[in-house]
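The chain below stands alone, shown as structure tokens; this is the form predicted alone.
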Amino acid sequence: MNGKNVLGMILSNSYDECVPELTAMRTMGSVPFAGRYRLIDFALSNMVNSGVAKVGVLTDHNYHSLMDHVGSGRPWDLARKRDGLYLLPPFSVARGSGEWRMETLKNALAFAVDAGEEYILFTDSNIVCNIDYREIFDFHTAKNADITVACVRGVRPELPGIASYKADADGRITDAQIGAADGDTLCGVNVFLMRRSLFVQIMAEADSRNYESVEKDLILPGVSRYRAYAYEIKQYCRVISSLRSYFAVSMELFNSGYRAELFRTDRPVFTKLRDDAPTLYQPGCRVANSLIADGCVIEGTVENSIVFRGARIARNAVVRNSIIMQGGYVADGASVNCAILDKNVTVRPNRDLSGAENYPFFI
């Protein structure tokens, strides 16, 4: 197996409901990270840098963000003749408990239906990761498995439906069940592979049965009825699940191990280009451990924290620990910390905004 013969489904908006602050204008594959990328960055660019050439995006509802954001795929090189990127409008509106619901992946039969494409693979896309797809591909086969679950071992992500599972010394899993688990689970990532007639066919099985969830009606009991294999995702994989958890991985970047792992020369991350001037940091002010964007105008203290494209940080204002979203503006003598500010806030002069590390303020 290899990329040409695989066909990419990555979910825009799922879980948008775990972090209402940040999905109520934009879906979960359209929010800011890291600076100048968008969740579904690392979705996009880990199946091209697999080979994957044909790829659908699920979108549910607020999608012009990422719309504008995707376009036609050049930033993936997947504004192609053949194959490329290819944006699903909605079905029906599937918003709720924030599962995989049934009708969502409704928008994708059609399009798998009319696929060439031998295997599929469905990812979310608020999965923060850098892996080679191609080594989920070469376990699959080797294992010659209906489906292969992506699993990472540890703390289960606090989201509604997430599987976790116990498979034995071949990986073959030999139990399941929604939410925690006792002893040593592995805990699913919503990363599923398997042959695009096999969906095709459990498709169908959920639509005459009327089933809603994914994980419930399909999973669970998948895994006795198929060859169900667990892949452990040994490299950095964080998935977001709050507006905490999003602030907890973003503040990780400042560690240089996880921030090599995630941003590798050999499997870039690729994201919408925008030609913009070079930062300018004005005389007087201080910068010290944060990432900031090109585009920005920084003229006071920046401490421990993220600034993205197009924000300014006035003279005698002090950010630490905080996040600043493309077009903000902290004036004069105002104060940041602990905070997440999204695009286009303007923190007026001598304010002083104060969060904590497990309890972000945010704008």
Contents of the next structure:
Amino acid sequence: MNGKNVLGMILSNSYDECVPELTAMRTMGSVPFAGRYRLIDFALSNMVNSGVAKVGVLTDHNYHSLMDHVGSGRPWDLARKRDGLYLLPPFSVARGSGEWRMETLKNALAFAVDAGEEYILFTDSNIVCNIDYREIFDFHTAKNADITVACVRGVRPELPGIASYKADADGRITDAQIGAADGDTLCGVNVFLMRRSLFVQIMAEADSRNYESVEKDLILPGVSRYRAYAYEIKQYCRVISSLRSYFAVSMELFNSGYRAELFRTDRPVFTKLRDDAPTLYQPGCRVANSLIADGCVIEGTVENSIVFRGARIARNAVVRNSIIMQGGYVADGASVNCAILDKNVTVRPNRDLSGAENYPFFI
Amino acid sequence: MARKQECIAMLLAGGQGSRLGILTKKIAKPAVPYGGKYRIIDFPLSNCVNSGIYTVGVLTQYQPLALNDYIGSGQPWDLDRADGGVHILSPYQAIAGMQWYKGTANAIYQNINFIDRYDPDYVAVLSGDHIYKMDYSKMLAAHKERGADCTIAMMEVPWDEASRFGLMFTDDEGRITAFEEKPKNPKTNQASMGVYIFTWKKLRQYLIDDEANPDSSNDFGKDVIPAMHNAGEKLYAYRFDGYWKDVGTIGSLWDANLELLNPGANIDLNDRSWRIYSRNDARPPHYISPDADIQSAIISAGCYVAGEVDYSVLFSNVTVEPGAKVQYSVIMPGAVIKSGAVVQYSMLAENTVVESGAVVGEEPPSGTEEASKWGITTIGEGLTVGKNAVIGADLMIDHDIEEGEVL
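Got the form predicted alone; could you also share the form predicted in complex with the partner chain?
The complete assembly is shown below, putting the previous chain first.
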């Protein structure tokens, strides 16, 4: 794959409604994750690490924090004269009556028509993985596919309208289902690769026939109409589908093997820099099984937790099984257990917050 | 054509820092790592942008590769600018021949053309190897207010250290009346910090005169400043009372790093209003395992800590395996300390490996009589200390140490 030949497209509002707590003021792509990242960092970094030189970020609503985060694209080396990053906000006047994904893709059409790349690669932003899209591309060309869909094998994520596929031994998709298929199945993660000309053709047709749903009107009929292939992602790959799964995937990061797959030194995950000092641990702190970002001051106890940049855990404070986002402050004597603290939340002295493992307390 | 600037900065970054031995074998002193994620030059560079000085010439000479690479386009400091920005100024060839920078004043002299392009009213001459946070714009305001020709930043140092510095005497208005260069018996403790602001027109002439003088060593402290003083130019001191550190030796570098763990240390690196910028790898947050025991420590991104860490600074991507112990030490990026190894009162340079069971460094003796023999042990970049090797106090290691070797 020659990265210059592939146009990258990231949908930043993927399934916002499934994590309403975290997306009240932001897009799925700007949901903070793993102590210092936003979810879109994985898609953006995968793009640039695969050599993609031009990336469009499609937005629909709530994209203030997203724009602040990606800025000119500098941290991903996408601030360029030629190619680089394009933020693509919606055209409000042209907005049709279709579902969110259909409307977003229609918004992408004008940009895609003008692009010179031969291929187009779409990804959602609720996917946590470090994959090389070049492998998908090589698969796509080897199979002489019209469309390649990246999939993970496992239990279908609880996402509305997400497709699961059946494929033959060669990987050719023989059937697609929406919303059914429980148990072990090949689930699409909404990463699609096709020729740009095919995408333009499909969307022109969707527009003229007034299709409203990508899943029902494009994916289901598409599997019999085109040579569609399923590429199975074998590496660590997780889909965020709810606050519960956000919490569970976060807690999985304590597994060194998963971390090694996600934060590879040969394919780094880039993010916006904050220029914090390193974290300071004060005498009397107790820290175990935790991920701690830069800029924190830890004086109390932290166990099985993720602490984002610039957070402070005061003396006699106890944080267990929790996620403390950027700028959080847990004051003297406070205790936090199974909780997710959004940005800049302060827990006052001696307060006690507690949720359950499968039902984290969110504030 | 460059636009006129009121004030530009010239950063002297060519120093070898020879007393840092193995740590500056391949890099200039301003590129020496400090504080868990910084290099010393981050301080003057960040001070410049925080003070509103956006044109900075960095004068390099000794082992400039790492430094040039680190500064790059200047983007981490917001110094990649269409107008001004950071410029690396190395010695160059001219019709008259090729000349190394003979001294600090000669380095600026050789770059008069660079400075003239910006037609500045003032030029700040800064040392690239000190750790401090200082607002040069306040110093410039004082310089302008007094109509000075040269303003020298000054701070009071402990009396027992005063003989290591260039000292100055001032009158009630702060005007400098006399100098003393590293005297044996200091009569003042007002020391120069190596931070100067000059009125460019004046300095330009003194640099030309100094260059024409065959007896001059072409140094600011020894030649140019005294010449200006003797000619009756207006030299003022600008009093600074914050944190300032010259990390010229292994001991003082170690000390300055560990000082950050002292809650009373007067340097807040998390001050959002005076950020210290640096260039960093994209690494995830550090992981502290269930077996780890951390007391006082500074730990950076990408570290993996499963052992014991007490009163130490870990730079990025350091690994401390289970059962390993690190105390009173500075561990630079990418070092690995394997299980059962002990690193104490030491500094490990980048990417060193301490194999399991090895012991590096020694605790200081409890009695005072032998303390003179004691010191910090330093391991050079990329070296390996073999299994169960023992390295004593006050050593500087520049080669791999074999398994079981005792030094």
